[in-house]
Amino acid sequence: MNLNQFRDITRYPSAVVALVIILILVGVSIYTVIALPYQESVTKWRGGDMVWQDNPRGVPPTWINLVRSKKLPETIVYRSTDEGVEKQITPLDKELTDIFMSFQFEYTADEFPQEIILFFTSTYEKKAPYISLIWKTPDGREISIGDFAIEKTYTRRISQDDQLTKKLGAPAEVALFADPNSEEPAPLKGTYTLEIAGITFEPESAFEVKSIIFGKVYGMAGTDHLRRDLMLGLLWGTPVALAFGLLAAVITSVLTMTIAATGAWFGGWVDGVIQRVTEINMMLPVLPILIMIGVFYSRSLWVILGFVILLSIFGASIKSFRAIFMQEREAGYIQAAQAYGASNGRIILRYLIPRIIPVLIPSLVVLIPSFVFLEASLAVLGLGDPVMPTWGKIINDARTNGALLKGQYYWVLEPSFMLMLTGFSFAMLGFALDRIFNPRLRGM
């Protein structure tokens, strides 16, 4: 593409918008690969609940509060090792030690939190520390929410404490925040305090705690059923989609063009074989074949890419390219090349193929999203790469976990939007390039 042709793109606003979107997608891909190392991201994505234990489960993105009248709560996390946390250690005798901690926070949301969990870690040899929990509300009430011994690693799920639920008359995440003067269940806004009083029974014994009050919104993209931040999947889906679509489109187009030029130049049985193979390949159902490959052979993204290229190089475009090459082979410059002794390979690669580059570029750009959608379709069917996080796999996870039935529309809409945005941008750019490179369409 020369400078004049690049300037012609600016005459088409849709192409300019498409080009900006593509550049943004490329920038996101570069950022993702650099800032989020692949192996680390894959390990984290496949880690499940344990890696993402600080995130709420299956909640929409934080920005949804901008369009809601009732604000959803965000997650509140406190650690006993954080600065500003009140902590008092009082030795009682040679073995007994009293440890007191106090977490204070403001609650301003219009709905109740999702759940409350405390994660304890302790050090001891024989006698485990004993803990008492006191909950203080903004209106001055004090509620005892548990007395128990803790192991070296211990998780206290306040929201799943059946005895506490029976005592309070409602799930803990509701009862602890409810306004007692409200006719309808509603959270009481203000300053809450969680007091943790513990006793250790050995000289070197101690404990730390992480308190999480899980909200109902999280991050820029929300979370899934495994508490995973969907932003990681959306970010890594971008370079995967662009790489798959670009590689498949470029390799397929170049090989298809080369095969068509070879058949048109040599003619005879060579052209006959190419045309028969093309006609047979055009009748083969590509998607069912790829499904069988994914089921019986491999679901690796690069294996699927190889078969996609193999099934696409003998596509219908061979016949279109062949028609152009049949005209070009009779041109005067081709006869001149033969006269000075140019080899068959030189004529095909240096004279025939460059003549249809203007036709190839727009079709190549338009072809990219079709391969992106093909990879996503396989992933939605459960045949995506088992390792890589992709847009199609996010949609498949949402489908298999009933996201739409639960009202978790963001889980489906976000990766679907990325797919549509990618398809739209490359299609608009391809149509504009077609007009630029094809003089017959410039006036249309």
The other form holds:
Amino acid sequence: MNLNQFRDITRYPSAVVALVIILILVGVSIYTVIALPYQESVTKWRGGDMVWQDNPRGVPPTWINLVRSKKLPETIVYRSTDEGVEKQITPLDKELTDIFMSFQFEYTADEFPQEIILFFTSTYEKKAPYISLIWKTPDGREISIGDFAIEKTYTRRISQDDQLTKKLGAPAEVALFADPNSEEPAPLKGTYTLEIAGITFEPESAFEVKSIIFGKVYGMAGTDHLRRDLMLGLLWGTPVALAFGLLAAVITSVLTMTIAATGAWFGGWVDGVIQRVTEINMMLPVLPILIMIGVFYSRSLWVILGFVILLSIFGASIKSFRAIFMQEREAGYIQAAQAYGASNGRIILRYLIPRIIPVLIPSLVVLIPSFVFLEASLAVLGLGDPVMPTWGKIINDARTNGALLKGQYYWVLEPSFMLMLTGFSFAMLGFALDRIFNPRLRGM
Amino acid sequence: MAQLAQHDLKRQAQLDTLKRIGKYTIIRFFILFFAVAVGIYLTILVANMGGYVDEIQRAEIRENIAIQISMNPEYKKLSTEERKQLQEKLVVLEEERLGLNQPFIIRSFNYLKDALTLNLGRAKNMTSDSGSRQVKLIILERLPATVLLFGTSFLINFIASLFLALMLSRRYGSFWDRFVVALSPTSAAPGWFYGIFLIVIFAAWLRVLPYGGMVDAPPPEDPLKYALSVAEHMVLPLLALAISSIFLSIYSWRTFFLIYSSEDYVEMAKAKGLTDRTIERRYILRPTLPTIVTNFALSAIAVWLGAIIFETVFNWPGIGRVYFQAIGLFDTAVIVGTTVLYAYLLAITVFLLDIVYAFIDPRVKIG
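In place of the form predicted alone, the structure of the form predicted in complex with its partner chain is requested.
Then the entire complex follows, led off by the chain already shown.
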């Protein structure tokens, strides 16, 4: 085992591809950990409606428009607090003030938006400001879509206004955008204007508004049922999955190997005990025990990781490692080491273990995906970590919210694709390493 | 005379071998039984949360009895004090009936005894579809569904991969050979993972196959239609299991056969001019038979380990679903019952393999 063997990797194109993918995944992990601090991301991910209220609910990523003939609309947001927004403020008398805002936007999509919501905030002491909304379509129609008083914080869901729906004959997001001359319901493209006219009844009274016309696409990854940006979950899933897989595989392999070496070297009752524990471990149903731990004790990723390692160190690979060590034990150089008075620890660590590394490294790399998928499996059963976003949890969210029945395939496919990339790249690399380190397999 | 002595010697040797195998078998039996017992005991500890499930049960008993007393008009006349006494008395009686008055450590060994003697007892919260609380019935009712799905898949995959591996080992380096080698990393993902993809494609998008379940609802009356409906529901699960295992197993069998077919005695047989079929049968399959048998038996047992998740994804009404429901309902009797079944099946398989090995493997014979 030397560096030249690692250089042999370049002879296997699949291993090179796998290495590139792994490096990209590692790069994504490092970027995520640095650019999106953990605590902040977790707070955001669990933040609920307050954090994500500007996003549409359960929509595919923006790039889906590249493959669609009927383009889906993007979300249009207007904030009266933004710079460049004109407000006409005309005092009518000592107390009354007229505040007028108009939002203009181009609508070019081929489908209707998801919904229209206006979020108001206002300041007043006794009498609340009164608002009138006028909708102007590109063909010059003017539609009054509501007259109402607002509270200090007030949300006007235009799409869920039953009276308006009755008046327009269709939900607002369809009726306001529909082309009156088209037989099939289709949106009219062009410049729309939303006019917000308000009257305040106190000298100090004022209001601000955020109006959102929710689209049907969002960002690079789309959103879920809680309007969360899936990109955050997908990005954070990468370091979590890699850390879980790597830690579990490395710790398990090293411990298993050490235990096997100890047993093979000392023999006698030590070996006997190790063999018996391995047999007992074989009788234990690992996955059900992990599920029980998840349900009864803790769903924390690190607790689960601990139990995964605990249940795997006495795994079946002890037997195959032991067989190799038993053979190696009789080798001449070991007897030479004993003759010069090397200690047991020295023989195990310096002579036995290095011998097994060619077998260990490929099996370690192949183990990584199995642990990554184990974590995902638990998450798909609803036993994912309660705090961290992981790929498995996104799949679980999608399944429990009927994503497949509603046609929200992106929601399942994106995390699955990430899992697949991780799983296949490590498996491909592991298989290539196996062939490099075990010349018997070379050329086969 | 000399012939007789030789005959005696031979008989003596045979007797010795039998003795050794007998001793070995008995030792293995006890070791495996011990392993099963410890494994089940650990499961009992985990499934009872180290006794915490008892606390839940005690609280439930207390609540139920309190409700019973308050609902019963006969007790209305009793004073508060008398009612309290009555409640305490009933709680103690109920706890004694369920054996909750003993400390958990003693009961855990009672559980172990019951489990090992297959006295699986009654479920706390779950019932079988026919309404029974017998754990045995709950398990037996769901077992056929799991055996049907995973048994079919296992047999197809095992036999197909052996055949294909033999074919590929004959012409390695060919297109199909490289194809299988290139696809072998697909086994890094478990069956449920491909299941999700297949459901997306065939159920959600193309709408040609069902999302999950075992039969149409309502189930067809006609047995033939029933069987067809089950078969239709099995297509995607079988496909998912096949994708997740078959390429790697073809690959590893093929490599295994290749290593054996590069042995000198195979070269010799080739030089003698024997046909490929004869070489395969006599010189490759025969020496590899013990490995094939072992692999067959152990993977037949291991195949339904992933059943919990797989059956959840496909909504397949098998033992894995029961197990998951039992965990969610803290129904330790069902959890332990299923684990016992698994541990016994595994132990019996390992034990039988050990005996078979003792007869074929000369190293065991010599001792």
